[in-house]
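Taking the form predicted on its own, here's one chain by itself in structure tokens.
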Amino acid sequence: MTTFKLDIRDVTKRYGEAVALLPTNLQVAQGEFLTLLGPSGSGKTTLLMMIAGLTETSGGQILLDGRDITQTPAYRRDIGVVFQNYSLFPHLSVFENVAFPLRMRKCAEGQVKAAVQRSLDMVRLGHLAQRLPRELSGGQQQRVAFARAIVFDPQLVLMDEPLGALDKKLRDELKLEIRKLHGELKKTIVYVTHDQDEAMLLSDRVCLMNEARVEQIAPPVALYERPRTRFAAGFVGESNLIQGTVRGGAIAVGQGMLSTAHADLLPVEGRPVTVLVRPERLRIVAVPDAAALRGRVVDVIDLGAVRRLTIAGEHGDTLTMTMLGGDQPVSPGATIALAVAANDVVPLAEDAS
């Protein structure tokens, strides 16, 4: 029987009549980086806080290394937590902030010094050990918070939107640092964000959440390429959601037909269906017979490396297409024919109500 590092079994949270998290099952492997991704109110932070022991569950079990920790106090769970607001002690030096978990565990002074120095060196802040938090930049403070979370070698590290308070440049830098540190430390990390770019860059798997439940769990590329529902398709990446009707294993869209390599996902003949086509998967074709869709270019936005077209489709939907900036330019008002590979036409299930 496989033992997961973290095993969430039917965990739920209610506040009176309000449901913050429906019964949820989730397993995280040793050394895995799993991201809880979703909009505000989707339940991701509620789930993280229950894993941390900072919020009580209303039902279910939380197992860490096969041990039930559902009722275990937070300070005894052997879990490191990194918060968005850093939560550093303003009157303590960087060294003492990082040392705090070790001192609470009554570790020997020699052990404290070695472990703190090792953690600070990992986040490249060893030279700032005697500074106070207010003397550091936001990015440096967040690195101190991460060093504190790993200094006692926890079984699990939880990160609650740790980059949310930083500007874009710092976020981009720290994303790469977190990715690098995970590769070096092989720690099991559960990370909360509403930023899909963070999730795509950092994660081994993404747990997409919506309306207090899990929508889909998959590796980042699989979630992008093969979302199961309209919500998943719309939340992760840009998308064209095209309405059609099932006809002979394909999708009738206005006067055109879209072929799909995923016919097993289609409803029965004659039923309506929504399919996903990513903007970069559409291509303009010169031969109309090769086209599945036709439309008129409404707008062209040149972003340098890429060019984004807004197209009024003859079938009634508005489409977005992304093409390389060096490709032959297309002017607003032009009528174009579009093709898409069958593998890139993904039928979607109806969203859960």
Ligand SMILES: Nc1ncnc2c1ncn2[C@@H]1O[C@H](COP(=O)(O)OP(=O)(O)O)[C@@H](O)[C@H]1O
The other form holds:
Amino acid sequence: MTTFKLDIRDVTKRYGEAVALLPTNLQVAQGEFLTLLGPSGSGKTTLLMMIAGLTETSGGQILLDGRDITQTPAYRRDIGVVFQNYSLFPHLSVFENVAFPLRMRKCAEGQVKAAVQRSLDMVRLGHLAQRLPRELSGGQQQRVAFARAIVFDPQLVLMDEPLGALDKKLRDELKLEIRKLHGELKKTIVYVTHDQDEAMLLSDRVCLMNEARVEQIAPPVALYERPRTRFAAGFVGESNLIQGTVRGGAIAVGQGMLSTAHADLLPVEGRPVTVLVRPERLRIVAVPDAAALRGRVVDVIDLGAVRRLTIAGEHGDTLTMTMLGGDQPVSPGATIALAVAANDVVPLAEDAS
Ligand SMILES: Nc1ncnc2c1ncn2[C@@H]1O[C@H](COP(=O)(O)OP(=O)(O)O)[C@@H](O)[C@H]1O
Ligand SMILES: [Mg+2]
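Having displayed the form predicted on its own, please output the structure of the form predicted in complex with the named molecule.
Time for the whole complex; same chain goes first.
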């Protein structure tokens, strides 16, 4: 039997009548980078804080390495945590901030020195050990917070929107740094963000959350290519949602017909269905077969590297299509035929309501 690094079983949180997290199950493998992605208020922080032991559960169990830690106090869980607002001690040097978890654990001085140095070198701040937090930039402060979270070699590292307070350029830099750190440390990380790009770049798997529950768990590319619901399709990437009717295992859309490689996801014959097609998966075809979608180009935006077309589909929906900037030019007003590979036509589940 596999033991997961982290095993969340029916964990739930209520505040009085309000449900912050519906009963949730989630398993994280050793060394995995799992991201909780979702809009504000979807329950990400609540789940993370229950894993950390900083918020009590209202039900369910949390296992770390197969051990039930649901009632274990935070400081004995062997979990490192990084928050959005650095939360460094302002009166302690960088060195002492990072040393703090080791002092709590009453480690010997020699051990403290070595571990703090190693940790600070890891985040490239070894030379600033004697500074105070206020003498550092926001990005540097957050790197100190990372160093503090890993200095005691925890079983698990949790990060709650750690880049949220930084400007875009720093965010982009630190994103890559976190990715590199994960590669080097091989730590199990549970990371919270509402930023899909961050989630896509960092994660082995993304746990998409919506309204206090898990919407879908999948590797980034799978989440992009095969979202299960409208919410998932809309939250990650851009989407065309096309309304059609199931006909013989394909989707009739106006006069056109879309084949899908995911016919197992279709409702029964004759039922309405919504399918997702990503903008870059639409292709203009010069010699359309009878089944292609047709439309009129209403807008062309050339962004250099890519070109975005807005197309009024003959079947009624407006479509967005992206193509490479170097592709054959297209003019507004042109009537075009569009094709999509069957693998890129993804039926969506009816929204749970
Ligand atoms: N201490 C609290 N008391 C009451 N409601 C709370 C508390 N903390 C969080 N909530 C509610 O729980 C829900 C989930 O919040 P949270 O986990 O912070 O979401 P996220 O991190 O995804 O933005 C929200 O509706 C929020 O208002
Ligand atoms: Mg939050």
